[in-house]
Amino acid sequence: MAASRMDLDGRPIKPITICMIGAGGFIGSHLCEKLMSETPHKVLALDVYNDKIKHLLEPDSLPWAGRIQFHRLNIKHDSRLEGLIKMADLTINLAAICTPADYNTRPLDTIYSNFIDALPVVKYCSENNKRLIHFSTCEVYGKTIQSFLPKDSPLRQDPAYYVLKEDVSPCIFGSIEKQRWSYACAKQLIERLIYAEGAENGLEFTIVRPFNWIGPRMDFIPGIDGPSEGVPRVLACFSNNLLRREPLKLVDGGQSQRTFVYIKDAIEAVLLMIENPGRANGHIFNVGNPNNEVTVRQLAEMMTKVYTKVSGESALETPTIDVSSKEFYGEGYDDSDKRIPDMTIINKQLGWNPKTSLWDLLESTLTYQHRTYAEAIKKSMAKPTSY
């Protein structure tokens, strides 16, 4: 396997070594998958939880086996990490707070988590000459200049005034009192230093923007395998009303537009980045479809009509309800109009494009859901017995 494998321009893959930060997430899990099951590539797999990779961990007669290795930490405050970072070659860094129900409500732990945390993670890297791919996220866009345009102007149609570039497009976030812009702003500002420690100290660096991956093992189902209390994201929140029979609850309407990527697409083109480090190299990269573009009340239309056929049941009689963002999300919310990623450098450098239709990624993903925590909601709605 490891000797018959070549990069995008012909050269042998050499196997080597990866400290993913965040390989127990979703993204990670899915990556770590890909890497043991295709590649010779060793994983230095650090995560405070590893449930969603145990499968790859054990038993030991795995065929992978000693070419991943799970280490239990937290990057707030353990001495391991640097000697970690020196020991692979690769540093990928998934680890973030990525909830929007917690960017306004936990704005101090979401600013310290996606920017002070990920401090030591670049520092090592660069003063040990260690390779890095950064995980950052499509909200860095902020808003587009579509949407400060009067309603009817011609130039809203226009895709230079809403599709967003890396290269091109402006950053722009809401008031310092829309705490939800916390997440962004502190995305953006550990992609400026990232940037900068490449240009001043020539750290090899791709940062990836991911725009919404999905697919099974993603985000949390409240109350199952995640906080009672919690608010997962949009595609996780719809799973869960409809897996509990509840109608889907719209924000302000459903109005917003999203791009959704099937999590496997997604993970080739990391994969890409990962085996041509030249192509990738201080390059900035959208990862997302622009051809599985819908409005989020949309979505939750298709959601209830996939959901419906793969699991046997009728749909609600009211299958949506509309609900405020400060009902929904509390104080200090706000959001994007619309984000459509443009494709054109991550074809150019590694000739990616997704695959997947969205019908064909929620079937996938709701399959997966319905098999593996339908059983779990009926026990958690069950009324105890009164005597």
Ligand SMILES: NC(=O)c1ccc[n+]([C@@H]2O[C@H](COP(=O)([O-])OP(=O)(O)OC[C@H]3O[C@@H](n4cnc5c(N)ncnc54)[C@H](O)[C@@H]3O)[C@@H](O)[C@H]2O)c1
Second form
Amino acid sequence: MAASRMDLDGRPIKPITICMIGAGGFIGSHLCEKLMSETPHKVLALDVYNDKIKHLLEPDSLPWAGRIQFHRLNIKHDSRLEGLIKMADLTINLAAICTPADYNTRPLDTIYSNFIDALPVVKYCSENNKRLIHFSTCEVYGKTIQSFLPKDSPLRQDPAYYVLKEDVSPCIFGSIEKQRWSYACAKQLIERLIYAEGAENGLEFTIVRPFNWIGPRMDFIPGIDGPSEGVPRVLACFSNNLLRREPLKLVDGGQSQRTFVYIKDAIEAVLLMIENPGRANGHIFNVGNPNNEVTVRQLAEMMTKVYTKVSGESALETPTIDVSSKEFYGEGYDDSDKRIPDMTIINKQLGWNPKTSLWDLLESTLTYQHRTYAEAIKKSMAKPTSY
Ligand SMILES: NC(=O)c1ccc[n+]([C@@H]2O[C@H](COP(=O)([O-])OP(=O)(O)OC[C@H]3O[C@@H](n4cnc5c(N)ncnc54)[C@H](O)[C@@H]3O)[C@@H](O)[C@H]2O)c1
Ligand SMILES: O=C(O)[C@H]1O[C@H](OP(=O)(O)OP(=O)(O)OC[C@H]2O[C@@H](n3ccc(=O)[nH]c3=O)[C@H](O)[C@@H]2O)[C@H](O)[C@@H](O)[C@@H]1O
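Switch from the form predicted alone, shown above, to the form predicted together with the ligand and output its structure.
First the chain shown before, then all remaining chains and molecules of the complex.
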């Protein structure tokens, strides 16, 4: 398998060792799966949890046994970090607090996680001449210029005012009291630091800006494999509502727009970055699917239809209800209005394009959610309440 794999310039790909921080999360689990099943690379998988990659770690008879090694550690305070980075050719940093419900309610943890805790990772890579792929976010763009134009302005139709370009678009956040932007601001500063390490000290880096990657294993279902009061990202919130046959909650009318990309398409892009350093180094890449744009309300409607199809259950009489952002997320919430990635740079450098339509990715994801959680939810709802 290893001998026949070529990079985009027709050169054979050499097996490498990857130090993957945050490997036990949603993106990490899919990336580990891809690396184990399709490449000869080794992974040092670092995380506090490993539930989402257990199927790759056990039993010892798996075909890739020996190529993936789990290290349970918290990068906030663990002296093993530098040694593990030194053992690898490439470090991929995925570790972060990245659920919007935390940004305004736990802003300190959010800023520490997304900026302070990433500092040693950047420093060790720079000092030891190790390549770094760092996961940032499309949230660094904040709000679009379009959102500040008068409602009746014809300029609103011009993509120049809303399509998000890595090397052109400004980063527009709300005021400081809108603590929603604590995450985006911390991510922006770590991007700037990495970029400066590249410019001043020659760090070889790639920055990834994911645009709403979704699929199986994203976040958790409250009360089943996560806290009952926890608020995950929208895919898991809506899945939870559908599984429990309760209306989907539309924050502030569900008017915000998002483009969703299937995790398996997005992972293809990350693999291209890993295996084509000459084309990926020094770049910031948007990774999203500009063709899959919907409002959150449209997403709720589509998920309801798809879920009816895959579960065989009847649709709810009241499929959605409106809630205010203050009620749902608390004080200090704010929102990105629209997120369409420009794909010029990733197309030119890596020839990558997303493939999966929103309907198809929801169908496979909700099939997984139903298969994984429907029984557990039924059981938990049947339990008598204790007094
Ligand atoms: N999923 C998306 O669409 C998306 C979009 C934009 C940005 N991102 C970024 O991609 C990265 C991964 O996102 P995800 O969706 O997989 O999130 P996730 O929460 O599923 O994964 C993050 C992982 O990092 C681990 N982690 C956090 N702090 C740690 C620490 N101190 N020490 C060790 N491990 C730690 C967590 O346990 C978790 O397993 C994040 O940086 C996130 O900001 C993701
Ligand atoms: O995925 C991304 O690309 C980035 O965006 C996400 O931010 P956001 O898209 O706002 O987070 P979601 O929780 O997925 O919410 C999407 C939209 O749905 C709305 N929503 C969410 C949950 C819900 O039950 N109802 C609802 O209307 C939110 O208000 C928001 O407008 C997160 O910040 C990050 O994981 C990531 O950096």
